[in-house]
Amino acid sequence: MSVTEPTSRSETGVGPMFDAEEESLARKQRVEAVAKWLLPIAVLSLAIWYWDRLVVWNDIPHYILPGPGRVMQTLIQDWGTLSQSLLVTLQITLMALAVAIIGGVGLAVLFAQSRLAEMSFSPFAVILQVTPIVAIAPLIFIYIESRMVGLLLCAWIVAFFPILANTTLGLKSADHNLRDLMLIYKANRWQRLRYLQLPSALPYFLGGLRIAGGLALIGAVVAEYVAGTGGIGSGLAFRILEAGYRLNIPRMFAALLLIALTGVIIFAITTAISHFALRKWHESALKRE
């Protein structure tokens, strides 16, 4: 009596045939998902540990290079002063970013609607972008009496161009076939702008927003360095200068840490906004199996 062996697992009722390639791909995706978070944390922890050991092994005084523990201790002890300065810097950064968004998008729409306007004003935008803010800021504080307005203007100049350039590129990148179709159906320029150009420009605008967020913070810090005025309303940049004059190096590191964390948070927020705005329809945010 002969016994016929099953040709596949499906005939025995066990389940679908095992696919080694799919299993390998799934395992690779799981490893990448864990490594995405674990590797940066591990590298950062190793760098902090090496920093601490470097100070201990070489017996470096804290007024030359403080260890990470002393920096965190200073951050906690001076939190009252540093937090107020952080709020000032953050206020200038967010205000400059908001004005850059309004001005950049508005001017980009004007450029997309009028070739003459683009040819007239785009050279001035380029000049503002390529001229170092350190060179412009002293003139701004000479001619503008309000310190807050001067700081805001400096941060705005730095953050403005990425939004303008990216949004303009996005408005001009609309599918020409769809543009021709809307012309055939007699759509006016505002209908083309609303239903075609603005949706096409959204990924470009969000990319510019991620860049402009960090640049607004850089512009605010640089402007505070140039302004160099103290008092209760001073930002983190002045606290760094003040700590440098007093050789309070741990406070310098603590203020620098706050600036870095602020930049990381701004980038994370703008990245999250971009993801949630594009995840359902744009190729850059869609997840493929």
Given for the second form:
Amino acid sequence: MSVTEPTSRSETGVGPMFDAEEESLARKQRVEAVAKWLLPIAVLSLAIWYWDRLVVWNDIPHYILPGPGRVMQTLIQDWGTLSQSLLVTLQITLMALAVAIIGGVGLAVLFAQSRLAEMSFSPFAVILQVTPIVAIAPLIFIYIESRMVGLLLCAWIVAFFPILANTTLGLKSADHNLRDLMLIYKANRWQRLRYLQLPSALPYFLGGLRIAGGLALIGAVVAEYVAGTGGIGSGLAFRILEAGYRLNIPRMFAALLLIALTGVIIFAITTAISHFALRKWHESALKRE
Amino acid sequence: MTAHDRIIPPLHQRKPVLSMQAVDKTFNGGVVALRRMSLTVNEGDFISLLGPSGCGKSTALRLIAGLMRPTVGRITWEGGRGTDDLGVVFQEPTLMPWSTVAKNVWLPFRLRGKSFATVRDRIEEVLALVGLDKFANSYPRELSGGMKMRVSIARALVTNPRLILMDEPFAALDEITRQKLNDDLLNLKARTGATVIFVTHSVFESVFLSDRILVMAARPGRVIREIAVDAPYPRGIAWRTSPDYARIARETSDTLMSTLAPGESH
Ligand SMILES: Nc1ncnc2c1ncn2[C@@H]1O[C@H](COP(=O)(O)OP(=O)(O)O)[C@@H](O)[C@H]1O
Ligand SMILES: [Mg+2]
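Could I see the form predicted in complex with the partner chain next, after the form predicted alone?
Okay, now the whole complex, with that chain kicking things off.
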């Protein structure tokens, strides 16, 4: 061992070989950086093009499958109605998410402070989570007069669990030695929460937030399907239902497109928030050289 | 070394800080982690707890730190334990990754409700003491293992505690870094006059650093002998290479070996 080691090391340490290796690595990284954006755009464009061709080549009528151009046209034509509905859906989603954050974090902090509270209430949280929202929603709309509040409640039920579960886990995973240090310096509960547990839980909470953002939208859409009734204050889900009854397929696609875009934007925003909050210290946000 | 080094009186003339009287610690499973440990810690002592793993060194420190209570026996602080009386350094640096170096060192003060501005000078002073004044605004992840340990030491020193507990603080570091930190720790001690209890499983580290070595044995955890190292501080390379050092290291090592069961001695 000790005889062969120096020679093998000096061989791999020879200049040119090392440089070539490094260069190929750098090239690979450059290609990857471009491909990261180019590939998804290319694949998506190809899919849309193929969709368009499929419709044209097979002469599919627009009331069965509209082409992408037709969908865009409808989106612009019906923008008045659709944008109103988008606002409603967006409003319910964001409010539900906000309440889910307050409720989820609040409950998690309560659980972290008191084992008894956790034992008493966590079964309810689990029951709410495992019961499909479509099964609960009809009941909710029977008991709750206001459509808006009902929708909000449904979206909240779906969104709050990942925040609660993740934040609870995060609050519990503070470093043991740091916890001992808090005891040694006689920190009170509030100080321990503020200086140790909350910062430790931040990455977990943000992970939960990314999931909850998408779920809030799903909750808002599903609840509206169940609620069914329309009117002035209806969201995108109702527009899809309505267009379906009238066999206005292009409009169904246009509304669907808006919902999907909303979901993607929510995900992008929560991901960006997470990155900026953690970029200074957390492994998940650090760039490796 | 310099004019403002604190003068530490000889071993038998020091005032007591803390005493453990016949302390036992038995864990729920019936494991006797510590049996009849008695120890008087005096002002200015540098005490090493030396022994194989599982002999109750960490348990002894946790008892002294008040993180758990003795099953039998008492631990008393001379004049009672104040809030700023204790500093602790663990085997891991145990820093808050979301805070800068300076904010980490601020923690003991922050928990006393002192604002950063009022203690900034003191924080800068201890950071300079451990040689990290240029890294006050760095995050822990930007530092090497040895530097993180220095931050941890600075945090333990910042309140000028009466007693500092160190649980194998350098065990995870490489030999060169460890040697450097040992030298620096002695300098620090000379300048601050701190009283230290230092846990280690290295004979050489204990002889180099401390003036009292408690050799411990496992199953049940207990102190089997105290060895005084009556060499003056500051200690450096001259001490490390002296015949006295070799003699005491030999003696300590023999004592340690005699505690191991025959099967373990190899
Ligand atoms: N919290 C605990 N519960 C049960 N047993 C423990 C606990 N902490 C330590 N022990 C046991 O006590 C003994 C002494 O442990 P420790 O003080 O950590 O030893 P050392 O630090 O010298 O390696 C070991 O046998 C260990 O398994
Ligand atoms: Mg230990």
